[in-house]
Structure formats: C-alpha cells, structure tokens
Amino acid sequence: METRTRSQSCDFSGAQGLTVVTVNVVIAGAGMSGLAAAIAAAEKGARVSVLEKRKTPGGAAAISAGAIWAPTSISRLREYVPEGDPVLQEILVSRLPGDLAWLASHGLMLSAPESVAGLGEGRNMLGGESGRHDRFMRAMADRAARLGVQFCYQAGLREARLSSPGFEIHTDAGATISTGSLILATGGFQGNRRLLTQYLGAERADHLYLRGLAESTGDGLAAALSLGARTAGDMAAFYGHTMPDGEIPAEQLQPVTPYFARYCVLVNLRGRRFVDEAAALLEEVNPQEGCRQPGGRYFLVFDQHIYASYGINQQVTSAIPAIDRLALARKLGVPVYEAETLAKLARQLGVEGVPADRFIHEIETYNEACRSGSGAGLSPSRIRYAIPVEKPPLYAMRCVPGITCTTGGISVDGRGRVLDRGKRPIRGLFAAGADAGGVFGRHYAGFLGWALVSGRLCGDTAAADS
C-alpha cells in the first residue's frame, strides 16, 4: 500500500498568479468523499485536480473508526433518521453495497460485511486501527494518482467565481485554476467557531469540543453560498459523542470515545439528568443536549457491571476495539472518580460543585425506575438500556460534548448537483460528504458511507457533464 501521490502532486505554496487550464474537474478536499470523487471522475477520463489544505490526504476518515456503513433498508433509515432527506437517504442505502465493491475493486482493502450496532451493515478499512487509518486513505490517494489525478497539498479552497468554462478557483496558496466542474468535499464546518455560533448560538458553540479536524472550517459551504446556493437540513444539528474531558490527541479521539454512554447515566453540574441517554442508539443526541448544560460539562455515571459488559467491548462494530477506556482516559488526564458507595461518589463530586443530596436523589430515583421497569416515567424518560447503577465500584467520568461533523450543509439533488435558492441546479457545481447537507439530522447513520456514495456520485456526474 505504498503511496505514490507525490509523483502527481503540485506544490502551490508560495505560488503567485499560477493558472492551471484545461482541468475538467477540481475537487476541494482529499477525505473520503473527495478521493472517491477523484477516482470516479478520473476513471471516466476527466482531468482532475484535488485541492487539500493539509499536508497529506485522508481528512477526518483517517482518524475515524474506519467503518463504512449505512442501514440496510430505506425503511430502517427513515425510522431512525426521519428528519433526513428521503431522496438522499435512498441513494445512500441503495448504492452503498455496490460502491463498497467498487472501492475494493480498486485495490482498497476492506473487511467482509458486518453489522454495525444493529442499525445497519458495512465494511471496515483494513491496514490500520481505530483512529489511525491514514495508510488506507493514502492508498486511496495513490490509486487516484495512478489514474492521473493531480494533488495540490497545502492549497485549500479560498474562493470560487463563475467564469468560462465554469469556475475560476483561487486557493489559499495564491494559485488560480480554471475548471468546468467543482466538487465541494471539504468536510463540514465544525472547526469554524464563527459559523457554529451563527447556526447553533454562542452558548452551545462555546461548549463544544472538536472531535475532528481543525481544518474543517466550512470552506465548501462558504464557496457554495457565494455562488448562490441554498442550505439544507438542520444547520443547528450535528453528529458527535460524549467525550472524556481531557487533552486528547487526534489519533486517540476515536478509541477513547465512550459509545457505552447509552447504557450509563448523564448528570450535569447541578446533579440532574438532562437527556434520555439511550434516545440515540449511538448516543449522538447526548452531546447535542450536553452543550446546553451549565458550564458545558457533565458526568458519565456507571458501575462495574455496566463497564465490564459494555465499556470495554462497546458492541458497535469490530472497527471499534475492545480496550480499557477507563485506563486510557486516566492516562490522558481525564478526571475519573471511583467509590464503593453512592454517598462516597457524591462526596467526591462535591469538589466539582455537584450538590451531593441532589446527585444521590437523582441516581436513586433512576435506579428504582430501572428495577421496577418504569424508566418511561422518569423525567427525562429512559426508553431502553435501563440498567441500575449499583454494583461497586461506581464511577463518574467528567465529560464534554464533542462535535464530529455538522449535518446541515449545502443543498444538493439526486445527482449531487448543488441547488440555488430557487432549487435549480448550479451548472458544474457539486457537493459531497459532510458538505452536502440534510441526509442526517439530530440522528445519524454512517457519515463514511455517505461520503463514499456521494463522492463517487459527484465524480461520475461531474465527469459526464464536463
């Protein structure tokens, strides 16, 4: 899986006024969607240039768990994500198996199909481990390069203007490129505090921990809006996870993530539950409510039974390893409290300002509802995985709401074409992956699957239209 992308690369750093003409397709972003688009367009005979603001390819996919998945039926996806665009969701479900086979046909190593959390099915990137899939992504870039794709690193999309034959692209390295088609695959706007404040509000935005790449700053969204595009989906919704409160290296963001939060209890600094912890089967609703809590901090409360049963093997997919996450969190400096009784745990949390009496009452009330099978009567309710927190030792891990990817974005049609404010396609303009908004909302079901499907779709369409 040796990479040869350098032989097909162009270094725009320091370039002034450089113009590259006769390029059929420019792709902004070298993550999963951008690389899938590059391979698809190049194999159709298009001359393709990929702009990437980082030094290497891979995007957020390189630090992901590596499971490329989606629900196996549109009815299952609609049941779980009813707020999503049904047209885009149908494309995701119907195309993913074939697009995974297409990816494998290009020499990319994938696992056999497997279930993902009982929600759907997918295949895992091989040749790496959770949070470290840069090798796989370099192999994708290498395959694109072998097909003639030119890669321009440290050359992010700064501006796109309408021109003949389609667009005049300006990069932040000072280069200018002329192209007939532009595919936006820059990965969402979760790394842009100004845009998060605009769409989520200052209070929520200020409390979010970036569980992704700082380079995902909405370059694609900004370019599309400047060209007259409309937005799609809930711009205030996002996919993320409860995250241990510590300084976590990028490659550890995925391994340390406590997916098992859906089996636990979440309490805020006031000692109160604030969400049905299991409302989302992958717990992605929890951080969306967590960022509304005082101070943007809350505690993941569980016992030894819950941790032994679900915290080590999180029972999502084999792409997420069975490891001692408590040990890893402690190694990373995350505050983890441990006690033999609820009263002692409450006293420890007192140093964080959590009222002991309120905390004890909240957990005891929760435990009683779990024992009696009346979790639905709690406020907030608990609709599934209602397990009492009672088998010592008891734990409380200080956490923050992590944002991985925004789910609102640029409006696209069933061919990946960007739509203007009148819902008409903008000629030559496409969006893929997290830049294409509306397939998910407060609930999500496989961004890597959507990145692959939408990227290949845009590459095919752009090559055919160029």
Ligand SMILES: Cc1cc2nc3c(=O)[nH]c(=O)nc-3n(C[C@H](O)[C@H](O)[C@H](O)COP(=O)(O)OP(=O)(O)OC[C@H]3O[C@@H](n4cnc5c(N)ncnc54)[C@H](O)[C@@H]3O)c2cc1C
Contents of the next structure:
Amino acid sequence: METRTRSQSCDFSGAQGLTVVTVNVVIAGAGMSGLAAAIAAAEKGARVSVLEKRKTPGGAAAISAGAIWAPTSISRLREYVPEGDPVLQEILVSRLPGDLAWLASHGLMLSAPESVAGLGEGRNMLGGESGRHDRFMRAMADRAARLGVQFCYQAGLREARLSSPGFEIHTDAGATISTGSLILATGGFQGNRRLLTQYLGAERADHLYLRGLAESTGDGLAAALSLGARTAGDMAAFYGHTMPDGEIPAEQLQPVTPYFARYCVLVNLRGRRFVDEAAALLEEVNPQEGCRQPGGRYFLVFDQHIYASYGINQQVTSAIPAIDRLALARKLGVPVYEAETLAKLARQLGVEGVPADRFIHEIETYNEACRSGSGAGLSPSRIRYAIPVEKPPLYAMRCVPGITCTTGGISVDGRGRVLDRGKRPIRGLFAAGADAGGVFGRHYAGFLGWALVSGRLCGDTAAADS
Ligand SMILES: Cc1cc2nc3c(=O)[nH]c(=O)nc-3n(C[C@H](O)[C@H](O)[C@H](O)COP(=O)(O)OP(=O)(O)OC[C@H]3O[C@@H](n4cnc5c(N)ncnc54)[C@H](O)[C@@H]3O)c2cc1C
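Could you give the coordinates for the form predicted together with the ligand, as opposed to the form predicted on its own above?
Let's see the whole complex now, leading with the same chain.
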C-alpha cells in the first residue's frame, strides 16, 4: 500500500486541506477502545493513524475510576443485562481476562484481579487515582506510538466517504487521509443535545447532566449512518449515576459520585419515590428514571447510619476509594439539607417546593416497610438494602440524573465490523467501545472492559483485513 507519511508523529493535523496521507487503518478517538485498537493493529504490522478531537489521549478512561471489568460468566451477564446482544456479551466475557493480560504484556500497570460490585471481576489501572488516570492512558498512547502509530490531536473525524482503497477521511484540522479501514471509537453521543433529544425526547434530554466527556458528540455514529450503517440496542438507554447538583470539575466527577444511592431513598420534587433505588446493582437505572421526574431534580435521602456504613465505606471495588463524598459535595457547593428530625428536614425541603406532608408520609411509609420487611409491597418496590432513614442527622442532597455513556449505537458483528441496514458488514468499517451499540442497554456491566475488548478486536480484524 502506498504511503506518503514522512514521520511517525502526526505531520498533517495542522495542514490546511491539501495533505493526502495513505494508511492502512484510521482510528477516530484516543480513549480506551481507540488506543486498544491502535496497539492491536500496529502490532500486527498495520500502518495506523489515530485522530483525536482533544489535545490529549485518554478519553473518559482518564477521568474514570479505572476499573476494567466484566461479569465473570455469560450467565451472570445475561441475568444482569438480558436486553444486551448475547453474541457481543459472549465476546466480552470470554476475551476480557486474556485482553487484560495482553494490556499488561504491553507494560501497562494493572492491579491483581478483584471482585467488582459482587457482579464481576476486573483489574484496576495503577499509577493514578479515582478520577485521575491520565498517566495510564498516556502510557497506552506512548506504547502505541512506539509501535509506529501516528497521533493527530485536535483533529477530529469530520467526514468519511467511500473511496478506493476504502475511505477518504476529512478532519477538523483540514487534512485528508486515505485509508483501507476506519475504526470508529468516539465514545458515544452523550455530549450531543440534539441526538439526545432525538432519541430520548426533549424533556428527558433537557434534564440530563453530563457525567462524561463533552467531546463525545456522536461523530462516530453520524459517520457510520452516512455510510449506510444500522443502529443496535436501545438508543434511549444510557449508563449513568445520580449526581450531586453542582458545578463539578471533570476530575471530581468520579470521587463525588454517590455510589451508595442503593442504600438510600430517592424522592422527587413532589415528595414521592419514583424507582426501586436498589434494583440495579450499579444504580444505572436511577438516573434513567430520574430524568423523567418533574424539573429533572430529585433528592438523595439518607441518615447518619446509612452514610457511615455505606456512604464512606461502600464496597464496589478498591478502584473507588473510601472518601467523604458528602463533604466533597458540600465543598463543591451542592445543596445538602440536614436535620435532626424528619419534620425539620421536610420543612427545609419546602424551600425547594417539596410538599412537607407528602415527603413525611413517603419516608414514614418507606421506613415502616423496611422495619416489617415488606419493601416488595411498596410502590415502587424496594427489593434489597431496605434500611429505615431514622438515625439523626437526616440528610437530603439535591441531585440530578447524570449521563456517562449512551448504550445504543452502531451495529457491529462478532468481529467488530459495522453492519449495514441489511445486516451485511460494510467493508473496512469498524466500531468499538461506546460507539458500538447493544452490548448493554438499560442495565450496564463495565464499559472499560467492553472498550478494551472491542477495541482490540477491531484492531486485530482491521489489520488482518487490510
Ligand atoms: C467519571 C467516570 C468514571 C467511570 N468509571 C468507570 C470504571 O471504573 N469502569 C468502567 O468500566 N467504566 C467507567 N466509566 C466509563 C468508561 O470510562 C467509558 O465508558 C469508556 O472509557 C468509553 O471508552 P471509549 O473508548 O468508548 O470512549 P472514550 O474513552 O470516551 O473515548 C472517545 C474519544 O474520542 C474522542 N472523539 C470524540 N469525537 C471525535 C472525533 N470526531 N474524532 C476524533 N476523536 C473524537 C473523544 O475526545 C475521546 O477522547 C467511567 C466514566 C466516567 C466519566
């Protein structure tokens, strides 16, 4: 294949329209899936260019908890995410342990395997901390660069057209690249209000708080659709968390996430519960119901016992350390109400427009059901972790529904190839990570694991096919 690149570093990201470079594989996105694809394709001998919209590599993984995990068996994954594509799920579960070992073999520092949320197993990125894993992701990019991969920063994929030998790629920086294969790894469309409105409806979209990267605006999805791709999975479903209502810097999104919502009560502005807070073990259903609530705001209600037992010491994985999230939320200016009695807490919530009588009735009914073990009979039910909110002080933290990652996206087959509307592979086109839809849905079980596995798979297939 003809190659007109002059060096292994990107020498066309600043070009103004005239540069034409020919490579085997172009990857859009330098997050976990894009970097795994880059290393995999380069180690198989492909000439690879990575386009990244931001100034630096890492994507959402750089601000994540860094737990790369998946359920330990396909039956566990099917049980937890029955709506997901079983073919993709099988790939995730069967390949993850080997792919983690592969990552380690490239010099990336990972912890020993550990359990995650009682649902799966994974290994954590080492060398950083919760919300700060940019060093790990830079090391991944460095490894790819040492294998000859070119990186072009501030050079987003703008358009992909069919053209011999595969695609003609146009970047935001004005460069044109000719490539045999294109791997879409742009991280989903949670950063695109227009697409969220299209798929979730205006009201839900307006209520969402972005707990992820603003740059993930669905560019991979748009490129795939323009090339004839079909979508897969529930385009209105997403992974996210209930988030404190404040201005939260990117690196604090992870530490401030209240991972103990499943032990608490969520109450909307009308003073009513609206979801079984503990039905989804990773709490991902709560924001999906939260964004349907009036005003898109709701309250995380708990007491001193719940906070001391589960708020600070929650045990999802050691990647999420024990910290005082309540203090951090307060420091970030999040409204937190605190009172010695339910009646006083209800009076405070009155300033938010929550009807005091209704709120008191809701919490008392909930507490009674917890004490009598009849949570299943509540509406909505409460099937596990039913603990009365009664030990002062009592708290109500104002929250919003956070969206981290969309789970519907581009349809791919078991080799990572993008499928057209007739379910046939589009030659040379691949999608990985959150761009590849359908492995999860309303329920979710580890996006970093999926990004690693699907990214490596796409890199391997693209290199083999080029
Ligand atoms: C606070 C937080 C904590 C998390 N913790 C965990 C965790 O512990 N475990 C877990 O499994 N998951 C976690 N996640 C989710 C996980 O980090 C992401 O879902 C995963 O990293 C997605 O990987 P990706 O490669 O698909 O996309 P991303 O990592 O988002 O990468 C996409 C990249 O594409 C770039 N891009 C976008 N558009 C273009 C374009 N047009 N051209 C070129 N580049 C483009 C973006 O700038 C970005 O760098 C967390 C997420 C957040 C935000």
